[in-house]
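What follows is a single chain, given as structure tokens, in the form predicted on its own.
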Amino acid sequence: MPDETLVDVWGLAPAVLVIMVGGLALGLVVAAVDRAVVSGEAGRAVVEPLLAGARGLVEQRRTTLAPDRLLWRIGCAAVPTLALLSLAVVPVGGRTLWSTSADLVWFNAMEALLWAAVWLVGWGPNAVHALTGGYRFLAQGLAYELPLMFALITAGLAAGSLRTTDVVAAQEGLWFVVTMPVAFVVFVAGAAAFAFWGPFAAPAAADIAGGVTSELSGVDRLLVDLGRAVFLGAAAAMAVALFLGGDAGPWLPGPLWFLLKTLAVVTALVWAGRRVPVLRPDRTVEVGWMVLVPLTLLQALAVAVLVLNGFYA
């Protein structure tokens, strides 16, 4: 019998509306924390992202010579859409928007499609800097896809299920981050790479004039920036569900614990991202293939041994 979902409880339209509002709120939180970290002024941290969003709605779109407008627009719209869809399997209060029986595969699929969407954003303008940024993102995404996938599989292996609610339930006695710290770190690092955030921002780096974002303006830039922020927030929420016990915690209501943990992960991600310099693209790819893939495989092997010995039973 599948778990009861928000769709079962509220109906499809209200449940989807809740996910959209929650996703946009997460994106605003990421932008506000980033602004607070950069400026050191918490007072305007929420106001400035809202003002920037309002300017994006009225700003004229940039044009280039012979762009592929259809693919360009599809890519820009797909980035926030896929980020919101990744939230559909994040469990809060013991429920997800819907249950796929393979929620971890769903999240990984949204992240893989996000890879394609960002590539379209770089391809569509028919401009050298945007295309260079798109190729950088392809190489980076390929290098971090496998480590992120292995991190997801490791959590599912320990829980004996690919359903996120089952993963949370399996952490009742001990959070998974205790026995799989490598998977946790790799998961949040992979999420930052797919949002090309912090040290993984080479696809939008200054040496290629903004790269994949160089030709974005107006609504297009607003959509892509929003999608990156929402995906980073969604990945933080998923990290809480997979490795930090979900909504488990004393005294406070479960959803409040989930929110506090998500805010803590977002703050750590943004703070670290603003203090670690942008890595060279070749170095980023080298770390992904030569360091993170072997580490995540060893982590999965260690967890498999614990499973065989009944540690998570």
Contents of the next structure:
Amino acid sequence: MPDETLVDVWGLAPAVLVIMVGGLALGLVVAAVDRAVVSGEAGRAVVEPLLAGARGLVEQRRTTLAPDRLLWRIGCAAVPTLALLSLAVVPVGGRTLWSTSADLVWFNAMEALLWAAVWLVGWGPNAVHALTGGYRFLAQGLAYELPLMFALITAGLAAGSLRTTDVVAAQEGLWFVVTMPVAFVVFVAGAAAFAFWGPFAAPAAADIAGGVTSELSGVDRLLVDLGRAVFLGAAAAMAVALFLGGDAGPWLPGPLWFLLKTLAVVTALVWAGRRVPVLRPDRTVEVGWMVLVPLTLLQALAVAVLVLNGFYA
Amino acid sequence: MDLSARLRGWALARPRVLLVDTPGATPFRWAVEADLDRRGWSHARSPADTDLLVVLGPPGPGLAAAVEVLWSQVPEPRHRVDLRRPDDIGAALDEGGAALIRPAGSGPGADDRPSPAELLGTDGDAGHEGMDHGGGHEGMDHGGGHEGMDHGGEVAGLPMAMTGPDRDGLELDVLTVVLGPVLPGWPTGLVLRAELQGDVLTSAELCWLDAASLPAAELDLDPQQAALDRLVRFLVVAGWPTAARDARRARDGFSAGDPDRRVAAQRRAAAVARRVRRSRALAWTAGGIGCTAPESGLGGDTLDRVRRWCEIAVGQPVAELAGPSLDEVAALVQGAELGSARLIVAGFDLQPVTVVPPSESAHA
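Provide the structure of the form predicted together with the partner chain, given the form predicted on its own shown above.
The complete assembly is shown below, putting the previous chain first.
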């Protein structure tokens, strides 16, 4: 008995519009919190990302010698598109934009397609720093992808469904973060990694002059930076839905709770993430495989045993 | 039309600045960076990211040619400021910011910049490497592999990358790249010519631009400020913006005449030094690279050198180490991955002018 989706309730165009505006607002929040932490001045933190956006609109687009222009542009446009598409399965107020019966797979697929998009952004300009950024993203992807998938599937396992609304409903008694803290932490860290932000910003780091973003200007830079911020926001919202009980909470209306929890996750993530330097992918890949894969598997095993004992029923 | 002018003024209210300092202009650069911090203008990472190009002091011929190439790669709207003397920084930056917003000047139609191919055609010694065109040389190397054996041929007038044996015994494309003379957290004027396989440097050679015409001696710098400045560079390269910001503010605070600000700067320096020294994440990600033999007197590995700077930064009496020769640094970065190579270079105090260190204690 699939629940009604936002599209069913509001119609296609308004529902899509609401999710898009919501996604952009979420991206702005992420960028503003990040800005406030990095610059240490909270006053202009909200304005700054808007200024950066306006700058993207007035600035000339960059060209390089013999670029792979088509693939380059596709990559740049794909980053924010995938970020907004991943928001389509995040349940707010008990509804998602659309329901696929395999929402978790959908979310993961958007993030997997990001591999291709970021690689193309690095490949396209035919420049050494951008290409190095692309290599780094793929190396980092090898580190985070499997633990991230195990973390996602652990939540699905406990709920007995891949539908995010079911996962939220299954947390009525107890938030999943209590029984699966490892999966929660790995998921949030994985979110920072696929948005190549903070300690996982190696693909766009200063040591390679901005890496995949080094040859971007104008609207291309705007799209990629926007996509990264929205992805981080979408992942924080997803973490709330999967591990922090979604919009459950006393006194306040559900969507407000959801918003507050998402804000808390974003703030905690940015605060913690900006306390450390960029971690080099060749070292994170070792931790990913030697530590996180076994840990997340053990986490999944523990949850599976709980499921068999009827703990979540 | 009014709307687009307003959008422009709004968008460029806090421009991103690419700073090019000429050798010997270190205190000048500190003054400009302090001014940029006060305004909240951030540093650009590449020409594509730049609104305002600021050149400090008169560059030598090689650096001037490189700056021309950088300038040609900066997208509109852009403005260039040449600061000759440290006495009118504020006014010059004000003027630069205002000129950026003014919609006059060359529109996209009146674009007189050279095509990338033209720049590569004049491929001489120094000029042409900004941060970007290292890449211009790269050709479409991987694409070539699909066409069968033939690795020859040209793309956009450039030869294809050829293959060579790599460290794991595979045949990989070899890319000839030039890094510098202007990069974030990089000593301006330093040029690294290298061969790159994937992101591993298989050969490396370092030199200074305009080596013949460099100033004879650096001004006498306050050791605490100098150590903090080196920390800033290293932290920028290590991708730790909050720590780099604190170190920069501490450095600039020491220049202030007001004793209260100097006390605050000392406190801030102590805090950032403690943070860097104790950071396990930094030790994990930057540890074990740039290792030198104890008898070389270069102070262990990169992390040891950085921790030593932390001690100097808080005012502890630690003897400065001798600067390594460029060949020694080149030997260290050879075989390193690009990120490690950048950290190794940032972990040395490389200056184009030879500074005679004050009496050197032998132990590292």
